[in-house]
Every structure is written in C-alpha cells, then in structure tokens.
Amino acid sequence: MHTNRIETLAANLRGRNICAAAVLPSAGLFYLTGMATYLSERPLLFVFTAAGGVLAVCPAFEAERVRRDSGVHNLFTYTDEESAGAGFERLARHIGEINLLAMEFQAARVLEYKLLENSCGVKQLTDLRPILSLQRMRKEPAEINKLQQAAQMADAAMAVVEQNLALGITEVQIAEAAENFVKARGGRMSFVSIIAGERTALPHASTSTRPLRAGDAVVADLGCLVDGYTSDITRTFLLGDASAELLQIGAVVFEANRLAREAVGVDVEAGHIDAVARSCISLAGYGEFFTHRTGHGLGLEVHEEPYIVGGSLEKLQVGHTFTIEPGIYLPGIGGVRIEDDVCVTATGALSLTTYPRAVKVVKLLCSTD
C-alpha cells in the first residue's frame, strides 16, 4: 500500500466535499495499493474515504490474497452462496451513507455502482479520473526509473525489428522476433505491436502475414512493460528504393519530432507542443495528413494524462511523462510516424527512448540470407 498517495487522495477528496472514492481493479488501484488484478464476475472493490481509511469488498476465498497484495486488512467478504450484495451490505453497516461518491468513469462498471447505490444510499456520483490523474501525472523518481527501463527495453526491441527487416519475411514474424527478445529478458509487450509494411497510411494498421516487399515503408510501433510501467516507441524504415515522397515526409516528420521535443518545458502548455509539431508539418504542405494528436501520457497505462493535443491548457510539470509522435499519412502512398517517450525535467525534455529517429533506408536482403 502506498500510504502517501492514499493520504494525498484523501486530502483531494476532502477539498471537493467527496465522501469516498470507489476503485475497481485498474491502473488506479495498482497506483494506490500496489495490487495488480483484473475484473471478474465477482466484484472486488476498494473504498478510499475522505478521512484516509481504506476498505475493500471481496470474495471470501480471495481475502488472503487481497490482504497480502494490497496491504488492506479492513475487508468485507461474501461467499458465492451469498452473492456480492452481502459483502456490500456489510460495508454499508460500517461506513454508512455516501452522499457524494467518486469513481473513475473509464474504469468502473455499473454492477459495482448499483451495489454501492443500493447498500450505501449513494446520492450523487462524480468522476474520480480528473482527481487521481493530477497525482499520477507527476511521476515520482522510482516511477521514472521504471519508465526509463521500459524505454531502454523498447529501444533494444526496435533494434531487433531493424535487424529482421528483409524481403519475404512477414510482418507477424518480425513482431514475434521482437516479442521473443523481450520475453527472454524478463519483460513483456505492453500492447499488440504494429509492424506494417503495407497500410502505413492507416495510423493504427494491424500486423498481418503479408511478406515485406521492395519499396515498403515499414512502420514499427511497440512498447514494453517493466513492473507495470510502459513504454511506446515508433520508428519508420524504407525498404530499398522508396518513393521520393516517402523520403520527403520522413524528413518533415523527423523535424516535427525534434522541434516538439525541444519545445517541452515546465509550465509550457500541452497544446503548445501539439501546435509546434503541427505547424512544422503544415508549413511543409502536409497538415491535412497529420490526423491525430501529437502525444499521450505514459505510466501505468499506455494512454493516460497529460494528452498532447491541440487546445489543451494543461501546463507541463516536472515528472510529466508522455509521447511525442507526429505522423504524416498519405492514402495510396504510405505513412511515416516517429514516436519518442519524454519526461519533463527542470531544464526541458529528457528523452527516454533514444533509438535513431531518422527514417532509414534499409538495404534489401532475402529472408533466407
């Protein structure tokens, strides 16, 4: 259990007159308690009160695991024969009515909310995410260390991707080579890798069994997990005699990435970083082909706050960690994306990913060579 984080949450709840926060298995629960688990048909729910207390409702047969993994001992259990409602009724007898409850809307279920509403007489519900994200955005030194390790592993996995680029090898085979490399070193991928030698004009193209061919632009987007903390890197490779336009947009995206990273600083608005990258691409004549935000936060989730998106007034602070990933996607021709993970320091951006960024033309080899 992370006592300091829980105390900060309690103070934030008090400041908003929120009685309690209910947290289901999620990144938020791991952040507060250190317990990594998953949603199932049997409700497992933690309640963090404005007074600083922590309670949980859980299946009786899971009680020992919950105590061990979360450090929470004030449990209200239920058996399969009773159903979850019995555990929630026991919780209600302990904490009474909850006038204003906070839950993360994107990590909550109606099931648990209705159980709380019926047992604790919840009068009003508010979103916990904006409150908890303020804490989670400012990464502690230990968290940054984990993020650095995850980024270093992603750099190494990207090297495996480049080493395996050859005519005839399939996108899936390249993805498997990178995944096997990471697994052999005790890590795992944080999301399904994108290796696209075709369909690169689609930002989230799926990896297929298509063999690589001469002239392909290969977009490789992957990430690694270290102790729950994630990385996310994208590089683009051109196989053989790529078109002049692909080389041109590669140079533009490289420059947009560089300028955006250099623009990062304390109290700089997230929307400004997006504007810097977007302006570079627009001035080159490709503005309409940069179709997504410039970046997203990284931490216990691959996508979290802060979001580097146009119009965002969020002021960057030391410890904020996020991606910078400008891209240009030309229908019928191909796409280029260059993505890095950066952490805000007192002097600017610390780039956690360092694999060479320039779009590289790869010498063609057959997969049997």
Contents of the next structure:
2 protein chains.
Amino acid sequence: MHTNRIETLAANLRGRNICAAAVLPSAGLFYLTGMATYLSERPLLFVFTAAGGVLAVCPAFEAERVRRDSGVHNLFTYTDEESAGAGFERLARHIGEINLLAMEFQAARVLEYKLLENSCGVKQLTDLRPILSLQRMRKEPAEINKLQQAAQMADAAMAVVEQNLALGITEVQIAEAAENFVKARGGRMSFVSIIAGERTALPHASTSTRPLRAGDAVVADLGCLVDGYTSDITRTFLLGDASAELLQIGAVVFEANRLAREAVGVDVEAGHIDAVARSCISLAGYGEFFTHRTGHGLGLEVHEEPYIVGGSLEKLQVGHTFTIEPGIYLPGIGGVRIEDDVCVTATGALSLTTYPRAVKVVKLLCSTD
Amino acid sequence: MHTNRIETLAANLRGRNICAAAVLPSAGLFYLTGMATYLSERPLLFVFTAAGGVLAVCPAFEAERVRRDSGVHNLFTYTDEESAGAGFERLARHIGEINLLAMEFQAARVLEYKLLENSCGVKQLTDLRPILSLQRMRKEPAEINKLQQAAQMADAAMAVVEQNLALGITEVQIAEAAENFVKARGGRMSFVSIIAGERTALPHASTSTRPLRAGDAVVADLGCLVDGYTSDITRTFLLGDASAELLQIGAVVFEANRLAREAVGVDVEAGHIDAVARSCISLAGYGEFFTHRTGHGLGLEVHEEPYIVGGSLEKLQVGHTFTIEPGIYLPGIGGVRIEDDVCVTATGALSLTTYPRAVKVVKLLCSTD
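Beyond the form predicted alone, can we have the form predicted in complex with another copy of the chain?
Expanding to the full complex; the earlier chain stays at the top.
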C-alpha cells in the first residue's frame, strides 16, 4: 500500500466533492496499492474514500491474497454460490450511499459500475482518470529509475534484433530472439513485439512468419517491463538495396524525432511537440503519411498520459515521461518510424532510450550463414 | 465475419426488443467477426443491429486493419486530434437513437458506454452476456475439434511438468520447461501456468522461484491455446515422503473428480455436478477446505459459461464444454486439485484431457542428476 499516494488521491477527491473512487485491477490499482492482479469474471474492486479509507470487495477464496498483496484488510467477500452482488451489499451496509463516485472510464467495467449503482445508490459518476493521471504523470525518482532500466533493456533487445536481420529469417524468429534475450536477463516484454517487413504501411502491423527479403523496410517496435514499468522503442532497418524514397523518408523521420525531442521542456504544451514533428514531415511533403500522434505517456502502462497529440494544451512538467515516435508510411512501399522514450528534466528532455536512431541500411546475409 | 452467428444474434436481439448490441474487443467480438484484437485507450467498438447490420467506430489509422480482420466495411473513424467522441457522433448520425442497448457488462468499459450514451441517447442498458453466451456455450463441431487439440497439447505439457519434477528445481523453471515445449510445437499457453509447491493452500497461488522440497504437494495448473480455443488442466504431485493426510485428500479429490464427470449428462443441472463433487468431499470431512466452485466453462475464454457452481439451474446441453476441478486446500499442509476439461455428448461426458489423474508420489532426484 502506498500511503502517500492514497492520501494525495483522497485530498484530490475532497477538492472535487467526490465521495469515493472505485478502482478495479489496473495500473491505477498497482500504483495505489502495489497489488498486480487481473480482471476476471469474479469482481474485485477497491474503494478509496474521500476520508482516506480503503476497502475492497473480493471473492472469499481470494481474501488472503488480496490482504497480502494490497495491504488492505477491510474486505467484503462473497462466495461463488452467493455471486458478487452479496459482497457489494455488504460493502454498502458499511459505507452507505455514494452520491458522487469516480471510476476510471477506460479501466472500469460496466459490471462493477452497475453493481455499485445497485448497492450504493450511486447518483452521479465522474471519470477518475484525469484525477489519478495528474498524480501518475509526475514520476517519482524511483519510478524514473525503473523506466530507465526498462529502456536500457529495450536498447539491448534492439541490438539483438539488428544482429539477427538476415535474408530468409522470419519476423517471428527475430521477435523470439529478442524476447529470449530479455527473458534470459530476468526481464519480459511489455507488449507483443512488432517486427514488420512488407506491411509497414500499417503502423500497428503485426509480426508474421514471412521471411525477410531484400528491399524490406523492417520496422522493429518493442518494449520491456521492469518492476511494472515499461519502455517502448522503435527503430527501422532497410535491407539490402534500399530504394531512394525509403532512404529519403528515413532521413525526414530522423530529423522529426530529433527536433521533437529538442523541443521538450518544462511548461511546453504537448501539442507543440506534436506540431514540431508534424511540420518537419509536412514540409518534406509527407504530412498525409504521418497518420498517428507523435507520442504517448509511458509508465505502468504502455499508453498513458500525457499524450503528445495535436491540440493538447497539457503543459509538460519535470518527471513526465513519454515517447517521441514520428513515422511515415507509404502504401505499397513501406514505412519508417523512430521512437524514443524521454523524461522531462529541468533543462529539457533526457532520452532514456539511446540505441542509434538513424535508419540503417543492413548488408544482406543469409540466415544460415 | 461469421454471418450465421451474427444472424442468430440479431434474431435474439429482436426477440427481446433490443435495438442493438455494442461489442468491444473481446472473446465475443472474435466469436462474431473473427477479429482478434485488444482494448486500448483508443475506443474500437462494433455495433450489431437487430436488423442484422454491422457497423464499427475505430481510430482512422486502424481502419485498414479493422476492415481486413473483421470484414466490416461500414466504419466511422476518428483521428487522434479529434478524439473518439467524433467517431461516435458520426455513428449516431447514421443509426440514430438507441433506445435499448445491450453490452456485455463484464467485457464493456464505462468509457464506451458513456460515449454511446452521449451520442446515441441510450435510454436503457441491458446485459448482452447472457444472450451471447447462449450461443457461445453450445460449441460447434469445429470448435470442439480445436478444444480437443488444445487439451491434447495440455496433456503433453503436463507430461513435461512431471518429467521435470526434481529436488532443487524451481517452480518457475518447471513452468518454463512446459511453456518452451508448447512453443516449440507452435502453440502457446492460454494463461500464466501455476506450479505451486509450498503455498498450495491458496487455490490461485502463483509460480515462484522457490526450489521444490521433499514433502511438497505440487499443484500444476496450465492451459494451451489453439486457434483461440483454450484448455485448462490441473494435476497434483507429491514429492518424496508424502504425508498420510496429503495421500488421503489426494484420494478424496480423485474420487470427487470421477463422480462429477460421471454425473454429467444432457439436461443435468450444472448445480447438480457441483453438489456431487462437494458431497464427496464433505462426506470425507473436508467440505470447508473445498473453497471454490467445481468448474467453469471453457472456450474462447478460460472462464466462461456454464459455471459449475452450487445452485446453478443451467441445464447442460450437447456441446457444452467446461472444467471439473474439485480441490482440497489444507492451510499449512498443502493442497490437491485435479482438473479435467469435459464436453457434453448425447451419452454423457467426453473428457478432452486424459493425462493420468491419480495423485502420484514422485521419487526424488536432484535437478542436476
């Protein structure tokens, strides 16, 4: 249980006249209690009251684990025979009506919302996400330390990707080589790695069993997890005879990445960072092929606040950590993306990922060499 | 896109005066469209109308993937700059107001529900889960075939677990051996394997780096995934000098598993199967230590309908597939669970998992032997 974080949340709830926040298994729950668990068909829900109390509804057979992993002892349990409603009724008898409730809209299920509505007579629901992300965005030094370790692991995994590039090797084999490397060092991947040759015109292309071929632009996008904190890096490699156009967009994306990182600073608006990357790509004539935002926050989730997106007025602060990942995707030709993880410091941006960024032309070897 | 399944759903909606069902990335979505995707902070939502139409709201840069993977072409997109609300407004202009909407309470997020409420003026929300699970529970022959393949893979992985049991080897190492075996055969695990020695008094104990010791009751619970369909098997091994009490509960659980499987038949109530297993364990004096339901449905999800739980009046039908997994957990001593996957046939139950069920006393070898 992170007492300081829970106290800050309670103060934030009081300041908004919110009675309580209900939190399901999620990054937010881990942030507040240290409990890493998963959603199942059996509801497990923590209630953080404006007065600073913490209670939970959980399946009876999970009570011991919940106590041990979260440090919360005020539990309202239900058995499989009773179904979850019984646990929520017990909670309601203890805390009474909840007038204004906060839940994270993007992490909360309708299931638990309806159970709370029925048991605690919730009158109004507000989104907890903007409140909690205010806290979560400003990383503490210990959190930055873990993010840096995760980034270093990703740098090392990217080196494994580059070493494995060869004619005939499949995308999946390269992803596995990187994953095995990370695993052997006690880490794990934070999302399914993308190693995409042919179809890189899709930003979220998935890794296939297609063997690499000369002329491919291989977009490699991977991340590692250290103590719950994630990294996220993308590099692009051109195999063998790279076309002039791929070389050209590689240079443009490299420049957009550099300019955006250099634009980061305290009180700079997130939307400005997006505009810097976007205008660099637009000026080169590829604006319509940069089809996503410039970046996303990084922490306990691979995508979290602050989002580096056009129009965002979010002012960056020391400790904010996010990606800078401009890309250009030319249908039928291929794509290039260069992604780094940066942390805002008093003097600018510290890039946690440091693997060489330039799009590299890789000489071709057969995978059996 | 599974046209037959979508037509059946539409008929079920019409029969209940429901205007439309909204489905997020989930097993339900895979069941209906064949699209396997994940929840992200960017809403992706499919709407199945009572008239049989299918539409979707999705991020603009994902449109190509959504079309390709789901076969749905009627898309309402939004860009990162606009935010998701814009896509939902476009959907609303096309389909108008939704009076009575169905969403799966346990798979739907408050985020998308609120977006639909605001854009389409939803008046009433009902749970899609019981409607869709009526369809999903009765497995088609092709689905049973995949479940059987997944079960055979789990049987083989359990053999790897048994072969690896030795003094000093850690729980994690055994789990990895099973996982590598499955991976080498093109499969993957459907959930994080549980290999638990000391703390088996917790039914959902997690796998640790603790080395196995003489006297441990090792509960091994794992499952494999084949084309989206899952298996789930548990066996228990006693290492070296097994205590008389562990041998005793092993025999009781074995009998409870056998009796419950034999009780399965068409039109038998799920609650009856639970009662059969529970009374066997209670008669032996261990009733209070069987702390969970007897089983859960199995298919595209590791836990789904029908639940084999006390009081359930759900009548089993041909094609229903679920686990039978009685267990006894003695605090400070250890636990035993024996879990099989069974499919209801016209004449009883076919056990898809077949690995020897009896709790086996394993002779002790050092892991370096």
